[in-house]
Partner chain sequence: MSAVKELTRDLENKANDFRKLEKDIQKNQQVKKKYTIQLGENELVLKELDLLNEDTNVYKLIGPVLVKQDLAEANANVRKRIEYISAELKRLDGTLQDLQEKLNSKQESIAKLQQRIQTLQAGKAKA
Amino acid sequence: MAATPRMELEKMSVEHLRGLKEQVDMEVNLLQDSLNNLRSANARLEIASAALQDLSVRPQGKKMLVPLTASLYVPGKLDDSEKVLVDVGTGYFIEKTMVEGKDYCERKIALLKSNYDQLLEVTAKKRSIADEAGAILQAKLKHLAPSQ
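Sought structure, where only the one chain appears, the form predicted alone:
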């Protein structure tokens, strides 16, 4: 019968526990950063999907402001609302129909949600290990303190 993770942690020395806790805490921080990045990317795709929906109902020839950057807009006119340019990453754009553009956004949103859920599960497990290692480390340090 294999030993439980808690039993394995209890067998570790104080130095090993301290090192493990620091390593797992660092991993949790990196995973948390990744979760934030996924959340941010998902929000951008949600905005893009809403923009596509808005564009699909506008009449041809409609005057509008076109974003060049996050804070720079130029006046423009809607030429063809059935064709859109989709940013597929690293500066590459693909011309798609409105339906294909919406489908692309929805698929990417679903993929990001799936990745987010998986990463959230891994982060919770790592955080649990860090908490358990911290608790065992504190108990061992408390136990060693009176004997010194």
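Numbering follows the first chain given and starts at 1. In this text, rigid core is short for the largest set of C-alphas that superpose within 1.5 Å between two forms. Everything numeric here is computed off the predicted structure, so don't read it as measured data. First, how it differs from the form predicted together with the partner chain.
Let's compare: the form predicted alone is above, so bring in the form predicted together with the partner chain.
No partners, no molecules, just the chain.
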């Protein structure tokens, strides 16, 4: 299974191989960036989910500090925690019940995880191509200058 692409790489010239390796290396970097973005997005969702979980067990009327800016908090009282507003994207917010809100978080986390797994597979394949190209490139270069 890995034999066929390896034969293709063997046939290429050093220049061609070098260019290909550079291109695939760049692709791997881009994919790695995307992977990191997915991971941080997932982390944020987990935090949101945990916050929801916490809110749901607080009684109504509980005193709390509400953030108005990053450095300004205002004392307030917890209103009905049965309803939550969910940011679904492009400026739309949907009023959901606490249960639905938790469900939304779970769904999004699952979606991101499956995207992450798919991307991981693709990245691994690309990385192995880059590694093979690199190895064959080294071999060819050695072959061209054996006396050195």
